[in-house]
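Taking the form predicted alone, here's one chain by itself in structure tokens.
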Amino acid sequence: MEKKKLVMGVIGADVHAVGNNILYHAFTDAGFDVVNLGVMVSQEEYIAAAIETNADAIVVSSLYGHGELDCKGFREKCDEAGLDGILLYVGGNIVVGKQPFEDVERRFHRMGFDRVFGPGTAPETTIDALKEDLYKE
């Protein structure tokens, strides 16, 4: 079987590495071809890599708070370079303050995100929803 090959980093002005290389390292113990962007990776960032790997999906994570406003528009900007359709997940602590899950999930949902994962989510959650969404037949 061919390796699925994920897109991944830390978005907008978030430096939080640690979360990012445990995610890295998981996804590539997993069996997936992984293209790590790093910290502080702006939305056109994620998007050229995306084109340029021909990659299956991106996997945004955010730490400090701020990835609502960082995501805005994502799933807009995918569809008009050509990646119409392409897996997009968010996970980590995405939301300022504490807001219930399911309301923070729905709005991430409605920016089509097709994945939502909390702050805390174990990376083996994070790659069973990917082997289920990518190796669909």
Given for the second form:
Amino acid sequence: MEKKKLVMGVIGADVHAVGNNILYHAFTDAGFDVVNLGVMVSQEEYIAAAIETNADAIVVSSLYGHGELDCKGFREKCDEAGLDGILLYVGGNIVVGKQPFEDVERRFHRMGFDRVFGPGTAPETTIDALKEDLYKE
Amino acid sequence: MKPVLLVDFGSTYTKATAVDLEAGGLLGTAASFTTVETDINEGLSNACAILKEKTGVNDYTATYACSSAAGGLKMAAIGLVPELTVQAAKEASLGAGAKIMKTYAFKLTKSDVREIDRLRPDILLLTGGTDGGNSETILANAKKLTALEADIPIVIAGNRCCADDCEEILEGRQIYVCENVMPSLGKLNILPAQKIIRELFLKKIVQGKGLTKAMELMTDIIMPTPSAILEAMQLLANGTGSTSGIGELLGVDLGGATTDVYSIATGSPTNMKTVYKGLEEPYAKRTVEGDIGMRYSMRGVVEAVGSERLASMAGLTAERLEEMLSYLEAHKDAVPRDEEFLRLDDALASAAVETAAIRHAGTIELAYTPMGETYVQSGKDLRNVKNIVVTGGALIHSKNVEKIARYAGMDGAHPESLRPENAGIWVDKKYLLAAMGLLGKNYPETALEIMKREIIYYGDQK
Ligand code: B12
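Can you give me the structure for the form predicted in complex with its partner chain, which would complement the form predicted alone we have just seen?
So here's everything in the complex, that chain up top.
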């Protein structure tokens, strides 16, 4: 089976590098072809990378609490760039403080993210989800 | 004596340089006016005659040449995303010494193809997609290019997984397949494409430029002049295995119509708090500013720095500046000698050097985050580069060349522009760089020795 391609990175002005690197290795070990854009990644950078590499999914990480603002309009921009229907995940500490996760999840779903992961999600959970979403057909 | 002749066929001048390999020194230089109309071979024999008078030498053991005649090497580059493969294709073309007529991103349209037919580039560079990445666009573009009327050589340097398919689609055309200019995201791989571009220039392109006869006299190598200059800059910076160079450098070649900037430097972020954004930069990088030059592109310089600043740099009133610019526009070949015009030329040169260097160098942006400051760098950080090398007829003859050259360096008005903070100035007074790039291909030690001796060093800021 051909390897599925992921583009990942930490969005916005966020510099928390550690978790993203752990995820990069976890995804690679799980058999994905991963492009890691590192920290401080703009929406445009994810999109450009996904177009050029023909990626199957974009995995957005946000840890400093401004995830909601940084992710606004991401899905629309993907559609505009011809990446219609590309799988979009987001995870980390995506909002400030302790908010009920269901509310947060709902808001990010409405923004067009296919899956939303709360704080403390293990890499395996995400990997299982990716496999389910990308290899289901 | 073991004399070697090095020829630079330009669009206005043919320059000849003689070097004695045995003594390891320069014998002499000569230049002869050539126009597109006059036979280029005439320019060569005139230059050689002058050279003979100066040096007494007429027989050479070897002759090498570079050329920017008949518009130089003209290319169009096609890629997918503007900041990624299009940029990589651009770097590849510029580094091979080409002039880029046009770049195209995403899918070509029919009118794009008609435009390419109209522009008639010497070579088309077709890229797009990382290896294993997007193939849809490059395949669609290959298909579109089948409608080209002109028989333009096409270098395919995109997603390797569909290189064969592209070749098949374009069957019957002059196709050259090589490695991807961007094999994985952000990774630059331009040398294979450049090698093919240079070979094509030598085999196919020079013939169309009236150089066939001149080529028969040549022992070897005809390369585009900017490519020869890039070779010389690399040799000067890096040295040879046994002789050291001057170290990393920023070079500016100021012309009448365009300004070329070269950097031989890694330019990576210098500290841990800096995040790098964008495509990897080539160690030997060339940029060309088509709107920055001393005569044909004078207005571009005015636009870049503003007429007010230019007037104050030249010590002129706004009205007088406008008058003088109009005069120069009407008399492009005038070589001004009076003090006022020399001042204007120095100001134009300074502004051109500054603008071109700013566009070449990377930038740094301060991002304020809650935990303090973070820097975001794109392009090359040249702040620690210790050498600025200047060349070009418009520059090297000025009395104030050192002062003008310093405009390539860091200044208080543009702190975001990562130009050399404290560099020594080297002036290619005898206009030898192209010749030394040619010589260096076979005789790097001699070429380096001559450059280090003949290029005048002004030291760093006092
Ligand atoms: C180290 C650290 C820093 C370092 C980062 C150094 C670096 N270059 O990496 C520094 C000092 C720079 C820093 C700065 C800040 N930090 Co800080 N930082 C931390 C800290 C202590 C550890 C982060 C870490 O590395 N964890 C270890 C890794 C392995 O875990 P992780 O990052 O959470 O990632 C895992 C999961 O979250 C998940 N995951 C991550 N992304 C994704 C994405 C998907 C799709 C999925 C499924 C899963 C997933 O998988 C990862 C691997 O298991 C955390 C607190 C904590 N204990 O988590 C705060 C923390 C993240 N920081 C926080 C804050 C507020 C800041 C600052 C704003 C602080 C300030 N006021 O100055 C700044 C922001 C700077 C910026 N521009 O980004 C808050 C965020 C609060 C929020 N979101 O509500 C935290 C949670 C601390 C807190 N409790 O207040 N920080």
